[in-house]
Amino acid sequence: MTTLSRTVGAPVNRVEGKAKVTGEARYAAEFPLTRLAYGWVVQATIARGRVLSVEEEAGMRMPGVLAVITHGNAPRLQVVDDGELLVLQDEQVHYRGQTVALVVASTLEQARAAADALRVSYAAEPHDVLLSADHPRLYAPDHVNPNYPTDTLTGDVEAGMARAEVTVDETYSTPAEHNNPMEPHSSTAQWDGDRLTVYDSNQGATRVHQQLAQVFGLDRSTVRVLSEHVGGGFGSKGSARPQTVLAAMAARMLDRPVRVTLSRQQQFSMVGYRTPTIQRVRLGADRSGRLAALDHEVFEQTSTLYEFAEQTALFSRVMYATPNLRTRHRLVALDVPTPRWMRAPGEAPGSFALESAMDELAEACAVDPIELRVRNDAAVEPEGGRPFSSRNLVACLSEGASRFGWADRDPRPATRRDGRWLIGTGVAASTYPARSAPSTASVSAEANGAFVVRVTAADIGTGARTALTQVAADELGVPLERVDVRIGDSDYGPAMIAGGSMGMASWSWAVVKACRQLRADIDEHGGVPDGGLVARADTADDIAAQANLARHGFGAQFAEVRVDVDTGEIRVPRLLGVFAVGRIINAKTARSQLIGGMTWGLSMALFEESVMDAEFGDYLNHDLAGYHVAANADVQGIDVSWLDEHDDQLNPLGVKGIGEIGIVGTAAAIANAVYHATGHRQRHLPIRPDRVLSP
């Protein structure tokens, strides 16, 4: 086999693009199945208490209804750690919006009509749904997501603060925010005896496959999960959700395929969200701005069903050199749905607090905000002392400053004005872990000259299928057209989910290893025999043998804002991000991912906020009419670039994940720019007009 021109790094169009624009691509709710029935979820209308009764018989009399499944007649499930999956197992209500029944009918319309008419009686109990920094039930969880220490301490923070010449001690907050992927969560299940097949919208068929086997007490060989195309996930589809279990449960009871698709409103209580945070950040430094102490304490919430502790202070364990560093997380279990992953969990809210505090420190020390970050750049990981595999934060700041025109900035706040608009600029730093997880892949050489790659990856809109095609084509030395990458099928073997910015780094490692083995096998056989050849790879041992290094991507975010002095309206005419994220596989989809992350950061800064009603016990704005996200008119000029970074301590391709780092730091850069424009500090997100006008 001869090596052709390489495609890794090129701006290749999506290989599935035509299928998507023509409607040929099938999503979870589009697989045609014989005798398909439809389920509709009935949700609790109290925040805490018990279900007393469900008028099942009345529901069954509705047209087309096949079953009304409640805690009284639902099959018993196996006990698993994730209590959210143990649907309809008892009469307890843990939060408003929890599943209390499933109506199954011949059509979707019939199921929804019957669900709306179903009468459920409750015994309500007093509920508690509000997070506070002095909540009496706050506790220290055993660990924070996914398995980081809850608290860390290096040096003596209090002594460092006492010796500091300049201090910052402020509290920052971020609200609950909800994932809203374009494709709603949907699962279609069918049984063939004891064999379960599920068509599911998820970020990793392997994880859903494992969870379904556990909850139904099945051998994993009897479960198959398919997720061919996914219309967004952002963390909310990182594992099985209640509708997946409900579909499988109903299909088994009725002995026919059942599809359960959540409405937009139902997603606000059933698939996770970003926890609200209250963050106290204390910084101590000398007059030149060099840190003597950093203390980052976080308060956040979880549910009473399943503990999820977001790693919000993790950002501070990585960013800046200081001899005295302390991070802490405290959690309270409330009568609310379980928070889960949401794009850059931990780093997104954590960066807002620390990068805002760093801006405040720069002002207090009369040091340029970029220079302050450069002076505190870390040669080794601040929290653990491990060397970095690569760290190009300073280079990102320098390149960004040049591209943005930072040198022309007047550092004085509230000095630039254009008519009724105040103008300001701000900067913040970004980081995100660069990790890989064990994965498997196989590559087959077909007698007709084609190559088929099979890996249980997920393409949630990121372009993963295309990038893997580029990787395989280069490793095999063949044109892209000869490579067929097949993903989203748990039968292909275990693989990492599309999450934690670990997907491509993990899958590409397995694909590279399998391709190299296949090439060796072809050379050994003197070509491809009539029956073809197959090579399989597993990276578990490779990843376990990695050196003990701190692996991270870094970046710098720059923002220009315009603030209306009369209305408090904020416009963002310019955003710039410069990143050092290892080797880029596809320049076109990478740029799209980074722009998408920065757009979300803008949305986080100015719009996104789930509003809890304490008496009602639920988020009031649980749809896209009330939950505001950035729209086309809000997103103006966004520019992204990346450094040519080579890091051979990561994986065979030197890949760092890019799906999440784009959102990290964006909100802080915008908040810092708003301060520069107005002279008033914004420490609470979102930066609404009323907060601008009443600082």
Given for the second form:
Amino acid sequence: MTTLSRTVGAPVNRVEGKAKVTGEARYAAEFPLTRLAYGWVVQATIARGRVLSVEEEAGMRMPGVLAVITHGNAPRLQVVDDGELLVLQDEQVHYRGQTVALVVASTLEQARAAADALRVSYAAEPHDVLLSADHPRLYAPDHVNPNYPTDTLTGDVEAGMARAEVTVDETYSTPAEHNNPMEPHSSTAQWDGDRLTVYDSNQGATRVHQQLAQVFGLDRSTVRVLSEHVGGGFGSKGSARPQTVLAAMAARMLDRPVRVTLSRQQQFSMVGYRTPTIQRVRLGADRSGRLAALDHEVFEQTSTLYEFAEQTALFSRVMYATPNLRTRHRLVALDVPTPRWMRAPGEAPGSFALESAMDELAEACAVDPIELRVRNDAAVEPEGGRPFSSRNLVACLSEGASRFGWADRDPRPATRRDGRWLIGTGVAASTYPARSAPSTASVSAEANGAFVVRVTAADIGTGARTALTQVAADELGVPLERVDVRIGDSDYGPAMIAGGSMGMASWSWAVVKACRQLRADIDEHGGVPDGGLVARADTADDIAAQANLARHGFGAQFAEVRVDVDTGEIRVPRLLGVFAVGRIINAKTARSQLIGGMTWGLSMALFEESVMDAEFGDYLNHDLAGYHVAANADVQGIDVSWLDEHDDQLNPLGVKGIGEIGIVGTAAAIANAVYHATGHRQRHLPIRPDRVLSP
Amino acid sequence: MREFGYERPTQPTDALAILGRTSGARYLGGGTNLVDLMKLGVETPSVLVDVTALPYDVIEEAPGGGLRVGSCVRNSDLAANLAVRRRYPVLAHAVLAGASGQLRNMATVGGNLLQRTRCSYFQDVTKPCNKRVPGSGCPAREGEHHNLAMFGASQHCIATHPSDMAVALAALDAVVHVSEPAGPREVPLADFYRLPGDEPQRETTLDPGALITAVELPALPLAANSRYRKARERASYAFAIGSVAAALDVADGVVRDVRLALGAVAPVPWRAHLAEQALRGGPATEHAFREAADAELAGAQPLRDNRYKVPLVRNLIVRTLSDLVDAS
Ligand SMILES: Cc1cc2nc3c(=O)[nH]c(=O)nc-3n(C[C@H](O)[C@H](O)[C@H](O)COP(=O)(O)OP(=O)(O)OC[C@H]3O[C@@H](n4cnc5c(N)ncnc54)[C@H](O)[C@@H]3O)c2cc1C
Ligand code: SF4
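Cool, the form predicted on its own is there; where's the form predicted together with the partner chain?
Okay, now the whole complex, with that chain kicking things off.
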């Protein structure tokens, strides 16, 4: 069969763009339902201990209140491994902000007023909320997210370090950071007998529907999760969050639809965040910068409810050739909310540490930082030795160097000045795994000439719906207008979430396969019969049959910074990212994804920091006035480009996934540029003015 | 949020009367601070008396050569006013350095003066805070205080006043006009705010129910050479971590007169009298500016995590005054 490539690669506008800007597109909290009631979450005000009592009766007397649900009257749930979903099952408090009650009322305002007035008494116990590298309860988890080994060792790191002519041994740290999608987490649940329908804001309806079926002990076929439009997730909507279970629980108890939407403040404790990390990196090299040893040890936190172990050192298993390589993760379960996925979990903080250390090594060896990375480029995956399906890091670095104007760079720190500004430039490498996961899709040929694709994909603002429309149109050999891609409905069959940068690589595979099947069926029928035709595809077998290769995207990040000598304020006039990420399906939405990722990296480098309050055990700055994300004025020039990379060992389209790689390495490039500007190494993020002023 | 009443009188006497007879009634300007605090449960007014229909929305010439700014003038309109920009540029700079375009379009002059601290404990009703619940304690002292006060604080409270506009007004010797139940009163900005002492819940010297009607900017020729410099943790839409409002009159290399006020360092906009004294009549050099800054900063009492404000403020003072010398 021939494939006409007509729209893949083109900068096609979002197919749902008009619906979004006119308000026609409905988000989870916007579906009107009759007899809809509203739930408001009451959160624990202690970080550890027990709920002694909840004054339910007083709550019930508040205007409009329909129910006060607590561990005392909540229905029992089926035990699942994600303890955050087992809401209101006992009196234990595992962190400040955990759900201790849900107040349901006829209006949102009544629910919130009653929730605010609800009296809860506690028996508090001393809490432990601060991560440290010498915490007595550190342990090695069984694996790190999602299923990588906790520790790896190749060769002998101590021997390599002992032989090295130049060494770097430094500790880097990153703070807790919160995802903060624009659309709050929201779920609206409705029961019809034993059938449950939930309008939910998530990154994958399949997973949420499976989790709901498990937790309520239902057959999957009786649960339907709808998430047609989603306003961002960044990992925090990758699986069901407590509000989904609460809405379904309350709707069942009251026998009417119930909506639970979280406030911005509540999202700072209930839906996940990036763990803080403490990372010790040791590098040993010969005088020319060739690595003799790389040791990356990570300390991070999880909660006492659910173990989440961020794969922070994974980055070091992929990047540089060295005979002696060790990576380790140690975790401590604190009385804190459960950390979860946040955009590029692992690679984002891990790259800050290793790529900063590489900059330090470059200086120690007096080798240009790009040349250092080229000298240490890996022919096979450093940990495990698998061949790469493709690896174009060096090409990204050299393309970036010429676009950025790196050649004339004077490596000496603190020597460029423009008035009150110190100026510096920095570089860092980037990588992200390119994986595909089993998915199903169907495509139907309608009698009227239209084609309808159904796949439980999620478009969290990425442009996935549009890209899938392009993929299907090309496979079917029809113009875009004849293809209608429907997503975000668990009834369409299982599919991967929008996560791990795997969405497009997974869904497009299933869509391509279904479209090819449909074309074959149409040929066989000699056209579309009156009743139409449907083809279904499942990629599980195809993915299981893939060769055992190391599949990753690569990139190079460049930054120019200006540091105000008086105030320590930092501006980033230029960021440049060059990526080798396989085939680009939509040049416009892809560019937006990469720009968005780099903006996140900038924000991580300079602003984002959730401050843990030791006394009370919560993240203090829990709103967007206190938790700073980059504002428009902070984003000056971001230039993005990609190499024309063809990798036929990935998936039918050769897609690597671009959702996360943009953030990887950005913070290190900026920190390295700040060093180049000021002569002071910033090993702790974010690089706030006070930290620049008092280094 | 609790239920509340809403009134929008057009006569000042009606506004005062409603506040006089209704316990828990509060004035509402643009609502950009009060409504946020209501959502958080920090403020629980019974009735909101919207002041924006009162006849206080004009900027006019004042007797004596100053300007009189109505209390309901929106922050955006204040910053855009030509007379303000020419005669008091520091004020336009300060207003534009605050918040965001949308917020400034709503925010009023009166509301800006009375906005509450951004201390995170104050904004969280599940935690103690002497300012919100007198006697409950001040967790900020041991906890998060990297952007709290190093001047004028007390054992009981170390909050900062967050307004940029008020720092410029402090430098300009502005006078706040209020209507109180007892009658109208003119309160110099220097006497408008109070230091926390052992009553951090009392932030101004106003009587309960006082209505701000205007802010008067006295004639101040040196203010034509003035500017506001604000340091913050992102390029816009962030409160100051340190700021300087300065006006300078230099002739023949000598400081003839100067006004200097500091922001984000104290529970009130901090007029730097000691620095001003050190500067007046002295040489307009960086060295002298630094010594003057140090004279002021000698009185600073920074805490564990806000020591950086000492070099920050020193640099801001030196830089801003030097820039004013270059501009004059
Ligand atoms: C995210 C965010 C960022 C911000 N950043 C900054 C910043 O960088 N710099 C800065 O300076 N400000 C900043 N602000 C604060 C903003 O300037 C204030 O919220 C605003 O000026 C308040 O004015 P308002 O009219 O909305 O006041 P309101 O919220 O209406 O009222 C505030 C208080 O003033 C009282 N009040 C109002 N009018 C009168 C009157 N005429 N007489 C007596 N009492 C009155 C009210 O009762 C209330 O107590 C920010 C605000 C937000 C939300
Ligand atoms: S500094 Fe003031 S406002 Fe902040 S917690 Fe202490 S008493 Fe409350």
